[in-house]
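A single chain, nothing else alongside it, follows as structure tokens in the form predicted alone.
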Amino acid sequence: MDTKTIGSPALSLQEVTKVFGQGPSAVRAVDAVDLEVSQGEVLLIQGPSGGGKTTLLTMAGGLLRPTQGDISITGVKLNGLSDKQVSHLRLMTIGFIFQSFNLLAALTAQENVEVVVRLAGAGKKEARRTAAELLASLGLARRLNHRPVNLSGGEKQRVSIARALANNPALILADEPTANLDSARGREVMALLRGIAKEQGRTVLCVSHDHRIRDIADRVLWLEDGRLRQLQAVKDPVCGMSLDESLAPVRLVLDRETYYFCGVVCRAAFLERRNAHEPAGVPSSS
């Protein structure tokens, strides 16, 4: 297996493509991508469902081969490896983390994470004591012995999280991480993440739907039909919520100048308020 090349990004995609199908019923669920995500770095994807950012996310993490185009992880071309070996990397390398925290529900939250670390050759004690010490800090010292099913949303995901840290891995790649919890355990969980990323040196690949989050990702990229492009951001200037400015759900035009927001809500707050100060103003929107 090659080397990892010093100072290279972490993840790389080189004219990345995947066709699914054949003929007139072929899909290209990525399209040419072109990407680097260096050390440290927390990216968000986002984009419509069926836009390709699971196909793009599955084929980072070495669990789906590109039609074209190449992936590097840390310096280390995925394209010439055997299968063997690319599950090898992945083991030591990258760490996931699901939508559906796809915990073992037979086993504790310490045995959750044991699994990973005996599967990269750790003895028992070895496993044992690493899982202990990456649940506890996480704040689950208290909750090694409960199983899943004992365990509240947030708390699964904190297991996941330890988990996908098991083997120090230099990458961490997220499929909808916040999507079954709420706003306050979503945006904790992202903070977790980026202070693990800024803390630690590991690099989050993370694809969500949430737009909640968008404050925590260091860059933030759209894709739709299977191609990456840059958001332009705007702000919601009543939550603050981060906004595209071509897809901002709500938008208002004052005095010639166009403020974007999250929703109605968050509209009539800002009409309130404009109001109050300039109650003969009567305002036009779009």
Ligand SMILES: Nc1ncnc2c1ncn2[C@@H]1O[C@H](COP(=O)(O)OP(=O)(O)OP(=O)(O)O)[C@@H](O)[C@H]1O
Contents of the next structure:
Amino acid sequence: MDTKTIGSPALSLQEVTKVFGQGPSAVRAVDAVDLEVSQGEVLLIQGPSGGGKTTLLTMAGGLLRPTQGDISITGVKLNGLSDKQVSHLRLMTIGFIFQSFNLLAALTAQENVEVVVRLAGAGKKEARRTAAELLASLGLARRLNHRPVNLSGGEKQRVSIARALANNPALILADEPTANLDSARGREVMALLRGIAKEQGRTVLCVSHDHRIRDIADRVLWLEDGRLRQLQAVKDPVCGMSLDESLAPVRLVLDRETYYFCGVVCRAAFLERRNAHEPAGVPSSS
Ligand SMILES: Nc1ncnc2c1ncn2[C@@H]1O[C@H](COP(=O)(O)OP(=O)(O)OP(=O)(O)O)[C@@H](O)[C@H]1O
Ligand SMILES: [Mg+2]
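Having seen the form predicted alone, please provide the structure of the form predicted together with the ligand.
The complete assembly is shown below, putting the previous chain first.
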């Protein structure tokens, strides 16, 4: 199986949908998503909890099959591949950074990384050396023999990044890589991923709630209710202030329309004005 097609996007999704369950309780976690990520691009996808980010990323990594639609990784379509072929493609092409690290507790930092280098085909000696070099490049030269329980959150995150890089992947997929880190560490991790993408021509797709890392991405998209779209500039209907929809401090959903406010005072004024004119529906707000 050819694992790379020159000039293809690193990742392409066409009309990808994932439905969990059946009948009235079915959840459309990802709904007809079209997406292309170029080689060398750092793309950040943001959105509310339950919006479909992990589901999308897991499908992009070949860990979950879509209900409908096509996914291609470096030009190779996953649909026509068996599970075994998808695993092989994943091993050769993708590095996955899990939100919860997923490090093996019984293994040291070095062994956690070494396992992946070996799976990708290296011999024992080479794998040991590669793992040590990777960890050292991430500032963990003095932590090689530590088990996860003896590492800080930031250190565990860096081990999980080293493990994701261990197979020399063209595509790095990161699920909330800064979720367990403080602000400074979170930015450091993202800057590190950006550096890796730009210096080594790798592609990074990161999903995250974290607004503090937005400037590190080349492009930011929004995933909500399973649908992917561009972020929009919005206006507070009361004071007229321009807001970025994902950063607006207060929102109000009324009759299926979403309003964005600079604060609770404007929202209250909006509701008051509206109630004076017509009996309002039951609002839900955040
Ligand atoms: N295995 C599953 N079975 C049933 N429903 C699921 C499953 N996985 C996810 N879902 C549902 O799909 C929707 C999207 O979930 P997903 O985990 O992708 O959201 P998310 O954007 O990653 O959220 P968060 O920011 O909280 O991590 C949610 O409504 C969730 O309950
Ligand atoms: Mg998630």
